[in-house]
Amino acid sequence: MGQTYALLLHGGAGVLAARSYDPERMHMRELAEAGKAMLESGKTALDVVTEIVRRLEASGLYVAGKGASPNQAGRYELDAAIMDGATQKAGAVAALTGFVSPVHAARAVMEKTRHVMLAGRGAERFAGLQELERVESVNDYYTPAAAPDTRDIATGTVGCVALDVSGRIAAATSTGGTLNKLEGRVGDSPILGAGCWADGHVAVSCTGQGEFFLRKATAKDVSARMAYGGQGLAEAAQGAIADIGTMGGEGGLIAVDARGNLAQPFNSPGMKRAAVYPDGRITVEVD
């Protein structure tokens, strides 16, 4: 068994508010340290990305989970996806309402059904049958984290990618969706290949204006550039984000390959993120 491990997490593209991001920095560092400890102890990449994204959702600091905002109908519709690179098993939920952890619901879809994605009322019914934790009071639970944002497609997502000491990689992404979205809107985050992807050589979690990431299948594009174009991780990731820019979109992604290389390109005004490198070094950045 090898000893290489690595991890990246993000709290969303876009650093727009004229305020301190010290709480996010502190929280992301805590999560990076927790993820490092889990990987060092032999936890699987799949378990690590599940737990890190769950904690990002629960914090209320990002536009996902507790920090999500309501759509134009006043409903909190949340999306998430998770994918295991070793098996390429995956699960996702879209427009899920009433549950604390969309990423846990996505993993349950992966492990407890023969499907990949459940949406809307079907996702809600399934999560209830799995006895996942419910939001008891919408008014008391959600604390929207979004700052005022005048862009046509305001952004906010969380995600994590990891390589474990057995050489397995995994990715997870979760979001409350773009601000002031139409009822029923689904972005890239729960769509495998668009906002989340993991296979035998790379794991990717995207954040940004999902309508563009959907059209470019950005997460899978990183993998394709590596597999078919012979590009290294950094070149592939940067090229995928550059393609988003050519369409007028913005955002970023985090990615890890099977050798522990990390990439975190973005063309948005900042991206909240933290990294654990194979040498154990931790970095936390927002711009």
Second form
Protein chains: 2
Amino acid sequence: MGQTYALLLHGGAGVLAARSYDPERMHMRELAEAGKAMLESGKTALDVVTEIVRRLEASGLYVAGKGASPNQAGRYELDAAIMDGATQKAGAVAALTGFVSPVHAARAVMEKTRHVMLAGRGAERFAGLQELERVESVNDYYTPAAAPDTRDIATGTVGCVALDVSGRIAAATSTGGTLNKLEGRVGDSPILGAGCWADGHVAVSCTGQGEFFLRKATAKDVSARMAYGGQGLAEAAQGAIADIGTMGGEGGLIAVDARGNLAQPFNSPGMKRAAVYPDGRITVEVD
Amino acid sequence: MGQTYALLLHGGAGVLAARSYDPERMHMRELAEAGKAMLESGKTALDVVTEIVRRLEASGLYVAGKGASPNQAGRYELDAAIMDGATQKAGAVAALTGFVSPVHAARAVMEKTRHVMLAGRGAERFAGLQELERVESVNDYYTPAAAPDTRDIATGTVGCVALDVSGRIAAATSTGGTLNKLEGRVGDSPILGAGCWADGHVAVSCTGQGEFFLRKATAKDVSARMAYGGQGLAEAAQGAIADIGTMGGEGGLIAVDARGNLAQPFNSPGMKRAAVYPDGRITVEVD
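Coords for the form predicted in complex with a further copy of the same chain, given the form predicted on its own:
Once more the chain from above appears, this time first in line as the rest of the complex follows.
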């Protein structure tokens, strides 16, 4: 490919008609500009998706990281995954408590262990040993982005996919889960093949009602439609989301292929997202 | 289809040349006979895979359930998943401690919650509320099947796939994980699309070095090769395992399609398994 780059980021499926989302729009544009600059400077797709998702987590504007929702036990359990298309190396954490950046913990699992996924106490212990930044005070840190009475927005998640100038693609997804989720509930976000995926064909990050994405292995499904069905990115991405709809599920995904094609289908009422196209153009949309 | 049934079960990839595996062979034959009888009596594929995996867990002969290995923290954290092909409903538990049958916990997640997967403390709390059978004394109950110096056998896992006489297929997988695994490590077994999968095409249960199966979403890969690539079961199953080998991974899988075709490819030194063919024939093999 050479010198082509592209990026998509999302701040979760589901928007409310009554809100403007100006803060999210402004923030997503800022991140898209930052991602574009990183890609132009030659940063790897893996580093770019890590950094963009870290900033999405840190913003408190989405249901991930600082904006996460407490579960029914009142605890903040967070999930994240990251995958490198070039090597298909991957890392994930599920039901992680006590750390600022779940995507950094996922990246550390990928790079510092022979495992792919760590959950619960073990994930927490590992993150501690890696000296990742801890949440000092749970009550002070978290500012749940999901209003208690808005079920739709509470399915929010953040993610990023990117193609770098060396032709490598990568994906990362992070979530604070659904509001009032059962303690220990793991959705699609940290599940490779469901909410996050990258291989030689495509990098995908999903958002929405995670249980449906788990039951369809949606992120891998996009790749499989391309690899085995000869579908292009747009058809594959749209087909995977249509399958979610057939089951009665709502959500969306962002995807980039190795040529810099972008897809961002959703069947939910809106999806907060921003794109950096190969020609440098940036778009920010919520519906 | 009508009246056709078929079943495969496995007791994990990896066998040692120095051992006879007579107890495992005898036990797997017994379970194959039991599975055959259940299918002939009209039991659903979902019920059959649940019961066969429960018995595999309870036997102590494999690295799952009673035969699980302690992790580096000395704790027994178990994983399981179950999926119904007809509805694509699914349940899974990860890093569950304190319960006799992880597959029963996975089935309860599928049937009693609106979630698909529960991990860690939340999984434990949920299983307790369901009044599932607890491990009374950890030290008395577990009899690790993996010898401390045998790395290969320590990748053991159990699983079952079945086609029932109504044409429904289902899959279940359960594991005690790799010996000396990092606390909280989750392999492919409880991950839908990686170590367990069932849909309208095929039901799959994997075993082996789980990290490779996670990085390939192997179980879903088998289905995708059939759904999008037009491959038959044998080709799809063999291709998915070949991909694991290309990455340097070892393992195998069992799979049944909606016509009663069976596949049991592996690239590991052996895989403990038994089959019930549509004509009623039973085979038991370890290499």
